[in-house]
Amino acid sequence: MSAKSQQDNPAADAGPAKQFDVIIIGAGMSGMYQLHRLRELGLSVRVFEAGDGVGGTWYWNRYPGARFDSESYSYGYSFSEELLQEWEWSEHFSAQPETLRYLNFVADKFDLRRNIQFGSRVKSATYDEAGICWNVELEDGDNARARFLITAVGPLSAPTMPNIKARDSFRGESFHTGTWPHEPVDFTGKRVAVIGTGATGVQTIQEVAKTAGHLTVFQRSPNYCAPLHNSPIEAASQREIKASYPQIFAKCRASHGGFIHKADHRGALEVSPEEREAFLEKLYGEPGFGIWIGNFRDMFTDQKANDAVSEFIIKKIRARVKNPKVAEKLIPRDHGFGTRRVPLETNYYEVYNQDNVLLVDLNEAPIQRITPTGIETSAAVHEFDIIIHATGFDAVTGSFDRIDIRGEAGQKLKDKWADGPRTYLGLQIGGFPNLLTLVGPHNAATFCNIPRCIEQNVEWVTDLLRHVRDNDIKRVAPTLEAEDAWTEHVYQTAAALLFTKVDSWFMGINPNVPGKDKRTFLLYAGGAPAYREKCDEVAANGYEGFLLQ
């Protein structure tokens, strides 16, 4: 690889097959940081980004209520002390507009845009065995080549629409939360439908209900939600945060999921009912994911322990929703608390106490079709001005599936992963040399306070490419034995968890995506510290499990 930094303006390039050392797909948090690190190595890098700006998740997801559910000061990049001291978060859990401003601030500070080609969606990536490089084609026909290809496509970046008859016949305004318009949407006095009550649905519903003339929520599967308890960051707290960043990130580094929260050492049934109730009450009243991540140590492995915690949350739902029949509809019956991603909310359950809000249980009255003027269920016809699809994403592997990625002998990645992903460290794939997958499946970053694990991924990949450059290595690929062993380890690590007994995107289940009905664990549940230790061990042993040629 060359030691010449790529200084040119992407828009000025012309002609076929531009050549780079590295191509990165995506200019979100991982793509931006990877670009920064590779430029420090003196490598020529081009980032292809489908959007018109940086930010990834925070560029696309502009729906009302979108915000962090990990503490702002634990979420931002940690690699630059100067950046940490310059930027001030205004809230403990930042909203999307502020987060996007932050990422644009980072892009400006480190002059990242000159290596990013915006409005460039990757159509295909094909490995050239003879040339030992990747050929990347964009949807507009432009193309480029690079020795290494790095995907930074994000685990939740492939929006899925519901399989509803005549879905496109609606003549009013219609949006998916993951592709929200850049202009404000006014709900004042409007008849609004929200389909879906996952994390994005919960955030959207609690905001739309404030101004909509009437809001109808169509719910298939209720989720356990817990209070966010957000608040502004006052000046004294701001000073304390800036002085405490080393301790904050050390705490994140030591925790299983990269959060400031750590599981309690006790089992839920090892304490008295009074102690358990008091502890859960304390967690329920505190900000953030403590109620999920900082709960009893056996909540995710022992069904009786999980039942005890779930019953506490159920009592809270019943207490907060005035209509007992509505409250029962909002209580999950197919999973326990925390075995699916827990949406954090602000007065979400109180929304259903409003006279202008109707909850439709799709198990009782399924949607038959979308009409030009609204939604028809088996029980009624509902008229709307706006329909919002909060129907989530084809998680983790979906963004890979939407690119035609072909490795050695023309093998399609989608075919290789037909029965579930197979990787080595969640960072490389057998038969796909020189392809590196940041925040890919079976990677700790997919089950983590994501920027903390992004930095680990990026820094490990950077060290690998430094080794490649310094030793004139042309080709890096995992052995199939290493891939098999890691994939088996991923499954073994997850086997004892209650997550695996539940249908969710953690398990690759998505009723809106054909073929996504096979149970396969997409994440890495061994924890960020164990994952980091394994990656470091592999590198220390001369990149054991990789063929370096």
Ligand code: NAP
Given for the second form:
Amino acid sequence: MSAKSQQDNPAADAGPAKQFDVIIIGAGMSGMYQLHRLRELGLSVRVFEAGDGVGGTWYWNRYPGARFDSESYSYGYSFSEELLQEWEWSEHFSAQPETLRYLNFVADKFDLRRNIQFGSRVKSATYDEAGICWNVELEDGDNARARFLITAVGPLSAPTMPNIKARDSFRGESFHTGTWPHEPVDFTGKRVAVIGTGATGVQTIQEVAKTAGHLTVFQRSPNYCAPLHNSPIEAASQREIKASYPQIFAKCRASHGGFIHKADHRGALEVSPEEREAFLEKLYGEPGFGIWIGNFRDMFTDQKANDAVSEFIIKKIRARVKNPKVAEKLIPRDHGFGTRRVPLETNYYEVYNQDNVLLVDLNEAPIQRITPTGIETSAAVHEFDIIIHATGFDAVTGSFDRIDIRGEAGQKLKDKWADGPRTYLGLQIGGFPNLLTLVGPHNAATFCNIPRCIEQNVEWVTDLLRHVRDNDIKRVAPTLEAEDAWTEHVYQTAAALLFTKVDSWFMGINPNVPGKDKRTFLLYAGGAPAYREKCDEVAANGYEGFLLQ
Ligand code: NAP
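Switch from the form predicted alone to the form predicted together with the named molecule and give that structure.
So here's everything in the complex, that chain up top.
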């Protein structure tokens, strides 16, 4: 893969398909940065992006109330000091429109768009064993070939609609949060339904409740939510942030999940009840994920420690929701605090004190069907002007499943992963040479303040492809032993975590997707620092576990 190797590329004999050194699928945060880095290596790169603009998650998720749960200044790219100094976040937790503006600013600054083909959804990717390259076909029939294929498809980008009878019969407006229209939706005076109370539903509900004539929330499983405590970034803090980026990123680098928050060294039951209460109160009063990521060190592993924290949050829910019956419905009974993703909120619980908001507990009255005018449960018929599906995603592997990816001997990736993902470092898959999966399953980036781990993934892949280019290597594939060992390590690391006892997208559960009903672990829970160390060690040992030919 150099000017010379491009001419040598056997794929060049294959007719009219466009030829590249590398094809990247997706122009979200990982695809954009990967493009930038590979262009610096002098490689020819084409990015195929389904949307009409850059930004991935932040392009698609335009639903009301969408915003960061990570501190803005810990979320942006860290690779360019100039970019860090030029860009100003206006809030500690930026809202989606600002984040999308930021990503467009990055695309302009680094002139990324000239290598991105927008409106181009990839339909299939097939490995050509003789040509040692990938054939990529788009939904519009266009196709291209490249020595390497890099997926930058994001862990939460395959939206799933609820499997409710007659779902499409509704004659009012209906939206999924993950494919929200570009035009503003006016809720003023309207009768609105929200189905789903995950992180997305919570953000949507608290925003829509401000203007809707009437809002009905359909909740199947409540989640433990905690306050975001967002605020504007004043001029003095702006200067301070800009001056301390090295320290901010160093903090993220040292933490398990790439956040500025770090778990407390104490166990929840090692301290007195008064100390525990004071610590939890402090976390509850602070901005961001401290209450989740910076809590007692044993909260994720010790049921009793977890119970103590859950009790604290339950007390808060009871204090904030005036109607005790409604409060009880908002309290999770099937899992402990933090064992599913904690939605961060702003006055979420207070929404249920409003006269124009109704909570429908689907455990008491399940949805029977959607009708042309609303939603029918076993107990009542509700009429709506707008239905919002905040029903989540076919997480992590779902975006892969939606592309027909075939490796050696025509093996389908979807079949290989039918019982759960198998990868090496969450970056490569046995039987799928020259395919690299940024933020893929079993990659630390899936359980991370994601841009921090995206930068690690991209920089590691860039180093690998530099090595490939400099050594005239044509084929990179993991050994099956390396894949087995990594997969085993991923499951072992997760085994002690309370996450694994609970249904959630972390565990690959999505009742709306056939076949996604068995618990498997999609993330890597060993932590970003350990993951980075392992990746660096593999590279330092001549890409140990990979066959380079
Ligand atoms: P989610 O956490 O999977 O929540 C989906 C919700 O829809 C759940 O409450 C689910 O109920 C409900 N649901 C699904 N199908 C249903 C059906 N047929 N009938 C009734 N209810 C149904 O999805 P999400 O809220 O979109 O969040 C996904 C992830 O995106 C988050 O965990 C987070 O990582 C990310 N996110 C990040 C941010 C941010 O950074 N600011 C914001 C939003 C989301 P059950 O729980 O009972 O299945």
